[in-house]
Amino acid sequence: MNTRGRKQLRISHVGLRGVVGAGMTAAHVLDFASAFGTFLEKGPVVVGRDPRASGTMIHEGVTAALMACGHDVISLGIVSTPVIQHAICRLDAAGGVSIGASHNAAEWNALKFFGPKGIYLSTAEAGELLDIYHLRKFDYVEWNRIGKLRTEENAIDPYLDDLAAVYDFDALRRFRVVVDCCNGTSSLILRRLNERFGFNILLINEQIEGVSFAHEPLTDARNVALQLAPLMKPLCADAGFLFDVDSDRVAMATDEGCPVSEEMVLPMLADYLLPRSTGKLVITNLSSTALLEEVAAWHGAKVIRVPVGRQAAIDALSSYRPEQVAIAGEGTGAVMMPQFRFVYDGIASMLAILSMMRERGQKLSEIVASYPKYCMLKGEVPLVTQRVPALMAELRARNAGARINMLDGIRVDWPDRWLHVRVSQTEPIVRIICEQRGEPPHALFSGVMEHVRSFV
């Protein structure tokens, strides 16, 4: 991702994210981790990281700050965020920190924070953490109360045991699967899945890498088309999957070698899980595909739309009893399922897709083809903060005859298409998304892009 001309540090309710050195410094890491150590109740804290080159430095800073606040630290080494979240619950920890920038390029890194249930902080909790960070009133302890550090060498096996308790591994290992690991944490998990359970998963871009990923770690159809999709037919694969560096997002390629939009992951899993769930709610954000409403209607379910961002999803989940919610997620290929305490987990999503194929007796290409066609176009424009309110007001006035939602930027809905314009929480840009049932909404998209650019 090109960071030239953009602000290279973001401090928000999402946490700390930036280009290391040019934006995100050791001082930021120490202060944010100290704030988290102050925010948490007593107890150990689980820490893990992805393989980025800056990860070791940041891990040491996070560990030092947490120990200075009196917390014991359990270091898992290089693991995915879902593994960290499972470990928090298993180890009865006070919380956890994941060090990794997920879908961002190698020069980026981030801190993601979790509470004692292994889930992301709510908006209120994140706001409290931010207040502590900005006030810099940290609860450092005396020398004889400093926390201790220990390492856990194999957190992956207990995580796989949790997955094996939900999915029929004996039945799923018959599938021939190709996975693009994007040099990230999924390779560690999937190698172990092959070793322990005899899965037939072929890995590409599997070498752990901290500087040069094989391609941008975005889970989108463009990246699926680069290396994964062309291998499907030559390798006689039943399905292909691409993960981001952190393994919490996933995209797909069919047995016919066709890339599948990351937007399809959540609707497909909603279609699979709703008949099996007592819950009839699907929680997603305003930028996700309208196909979800169609799928939900098939099963007498309802879609709850919230602002983009994981805090908003967590807030929404806390508003309902767990048994009311069948699934939650984003159009990025990040999905949360109730069987796993609503953890974003690409590996679990992959296994659910394979389970869907097995139970329906259909190829992945057949399942994908069975859904109505929706086409989405996405764009972005560099952020000029002071002009955003005027932009939103103008867009609202221009589309007064449509259904308007101002919950997160502006979403405008018509019967067969919609647009969403919002400010990103993780990057200094305005995002523009348009979707239409049937053919791509080229005219709508180009008009909105031109209008947004006129404000920048």
Given for the second form:
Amino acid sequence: MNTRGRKQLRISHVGLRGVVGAGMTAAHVLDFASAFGTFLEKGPVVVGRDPRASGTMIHEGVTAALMACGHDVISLGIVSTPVIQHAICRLDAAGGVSIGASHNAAEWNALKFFGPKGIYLSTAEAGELLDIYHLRKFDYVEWNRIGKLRTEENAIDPYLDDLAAVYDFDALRRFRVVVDCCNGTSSLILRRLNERFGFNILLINEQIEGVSFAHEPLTDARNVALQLAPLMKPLCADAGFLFDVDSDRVAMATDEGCPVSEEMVLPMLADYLLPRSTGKLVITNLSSTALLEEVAAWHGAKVIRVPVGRQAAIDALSSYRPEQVAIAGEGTGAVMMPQFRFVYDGIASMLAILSMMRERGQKLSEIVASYPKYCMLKGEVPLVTQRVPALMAELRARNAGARINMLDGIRVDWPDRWLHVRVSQTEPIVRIICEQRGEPPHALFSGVMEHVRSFV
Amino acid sequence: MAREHLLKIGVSGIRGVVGEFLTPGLACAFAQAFGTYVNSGRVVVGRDTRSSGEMLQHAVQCGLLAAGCEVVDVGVLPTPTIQVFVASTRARGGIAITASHNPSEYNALKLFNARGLFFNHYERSELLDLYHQREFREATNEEIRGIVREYETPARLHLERVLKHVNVERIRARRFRVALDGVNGAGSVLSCRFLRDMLGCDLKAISVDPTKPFPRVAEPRPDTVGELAELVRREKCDIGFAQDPDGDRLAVADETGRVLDNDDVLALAVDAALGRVPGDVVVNLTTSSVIDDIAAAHGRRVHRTPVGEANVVEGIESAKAAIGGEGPNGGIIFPAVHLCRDSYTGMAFLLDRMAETGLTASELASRLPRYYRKAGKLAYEHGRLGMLMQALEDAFPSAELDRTDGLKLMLPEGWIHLRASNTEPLLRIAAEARTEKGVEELYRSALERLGG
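So that was the form predicted on its own. Now I'd like the form predicted in complex with the partner chain, please.
Okay, now the whole complex, with that chain kicking things off.
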């Protein structure tokens, strides 16, 4: 097992991801973007990036490759991923590329690819893209049909106009909100919300930063507790939000200054959206909280659980009619809503949470407290690839009496607790998650951890 | 038949037909090798107006940034302007994206060192080794720098430097009527500014839209600039200038619309330069003997080098020469401005000579010693060059021989030069004599020996 290689570069159905320099190089970027230019139908391609310094280099390479394949490139500069997806749709582009490593550390970068209408590539499409990449037979056009580059200075305003059509900005702007931008793209959007619509959003870590972020750009309770939560009470804020660098994920802090588990974003928004949605399906992965089933039951809805990772969610979404689905998302704070074109969008999620507070006339702390308590414990163990099948078979045999799901590793469900053991897609580790309604499932968790460790 | 070389990666850099052959990946990798070679730092990038230029510039910038360089993007500019800027901006080097006088479907990377000079032979082969070894510097996120845009300064620096060497007031006072054919190239906009605003000419310009394709063969030669000649006659201009797409080469038409031999243009520039600065003259082996006559009149020597701008530049540097160039292809190199082929220096010198002497362009040309030249090309076959050189040598046993670049035979009545092209799969043959009959005879007898 070569852990060094696996940690620094990953080329998969999700795209290209790596530590710039050590893993991901200009050559990878040129080839992958050329494969995408070859894969796409004719037409312009939208390109945007997050603020990482390596984004300048990658942007140049992506631009050159797409132009060489005959595509005009519309560059949005530094913008969030949802804004890129919105622009693809608005400009009726053939597709788009988002350059940014989202919640990963600053030294990482990645390419994410979108088809027409700004939708993520399906697994089948991504497979074709990978094949073109590996074959390295690119459709470069002749010298006189090479694409042109143009820049679109303001992609944020049209995006906000569309959000304003969905959410009641007049009402929402009265909330006093604090946001930790983690030096990412959300600050550009939120500043415009303040300027154009008179929102009352106070920003911290709002400086766009290419090399070092104020803290890990992960949207979880731990990072909310660092800087955001302690500010809530002193600033008399109604709600606090933390975004990752490309603004597709969100985490929260209550008016009382408590960090809210990232697992809560999806159930809360499901609770808010299910009554006003024709769709009665909630799509999520096997690792997210069982509170979702409880919330869904209140509204006569059903939870569809798919393997972990964006790709499985995309494929699941495309197997239902859009009007059947009320919401889709992960326990990481990445949520897609039909009101807003089914893209992971942290800003739209924030606006939906504020709408929920307004319509219920409740404080955020009151809303969070109104849900039954679930406790989740997470752990990881280094991976020995060869022994994974034996581990899974053993876990299955030991839990024969419970409900078993083998779609992604093994998930075992009992009436008020569950465990999920799976192989990470991004790191060479086995992830272990246990959750219980009420108190933390310490005994269950330590038992499983010990068992998994015995396989190392 | 030799294979058609639609891509050439060699000591002169990387050149090829864009699309299937010269790809963004190749340009990026080559630029990353370059960035590694110059050890990061600031690198200037510019281009001519070819439709593939913008794409390749992004690929080059990607490679440079990946190697940890700070990129200074100067946009569309003539190659000499880029070179002057590299030398004056504390850059580690520069890259011009241009295939110079080659057809539109070609493009190439011209590489410059920190002094804004073409990479010399050793630098080029070191870079090539680095490219092949693929041991590029891979900058981390913290080490990656940005792109700075500099669209104004380079042009100002270059043109100011050219004008220091001519009498601007004297030229302006004449209000010359000047025809210009910019081939819609990198010099289009700059040349209008130079001739109209700075030198006070009454300018009649064609093909000066950098967004349009080249309207004629890119290389400015007597047989390709017919439109310029017509413009000169129609508008009754005093002189006409035609540039190549990256503004380093120049062709000149006199007031009658006759396009001067490029060798004669160089001779006029040499005459102007030697009157101003000390030093010898350096030209390539295929350049006309008219240069020797002019130099002799000023009491200076002429040094010969193999064909290729880099060779002539090296020669000028080592001889501390006053001026040099490559006669047949319209290249004037005046080191007091910069050690590079520069059409702007050429234009300024010719206008200055006309203003100084009060003579017309045709009068100036007619005062030059008269030589007759003939040049052509043969298909290249591997191994054939040596054989042909042998045949020529046998045919002219009394000739004085120069083997620095192919074979040059110097005879009492003139000379013959046979060599392999650096850029195309061709053999080039040239001959010169004092009479038209003489050159025809030399050329024909050479061709006979070559089986052409």
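Since the model is a prediction, treat every value here as computed from it, not as a measurement. Residue numbers count along the first chain shown, from 1. For the two forms, the rigid core is made up of the largest set of C-alpha atoms that agree within 1.5 Å on superposition.
Core-aligned CA deviation for residue 24 between these two forms: less than 2 Å.
Once both forms are fitted on their rigid core, the CA atom of residue 383 lies 2 Å or more apart between these two forms. Taking 2 Å as the criterion, residue 444 counts as shifted between these two forms: its C-alpha moves by at least this amount when the rigid core is aligned.
A C-alpha shift of 2.6 Å is found for residue 400 between these two forms, based on superposition of the rigid core.
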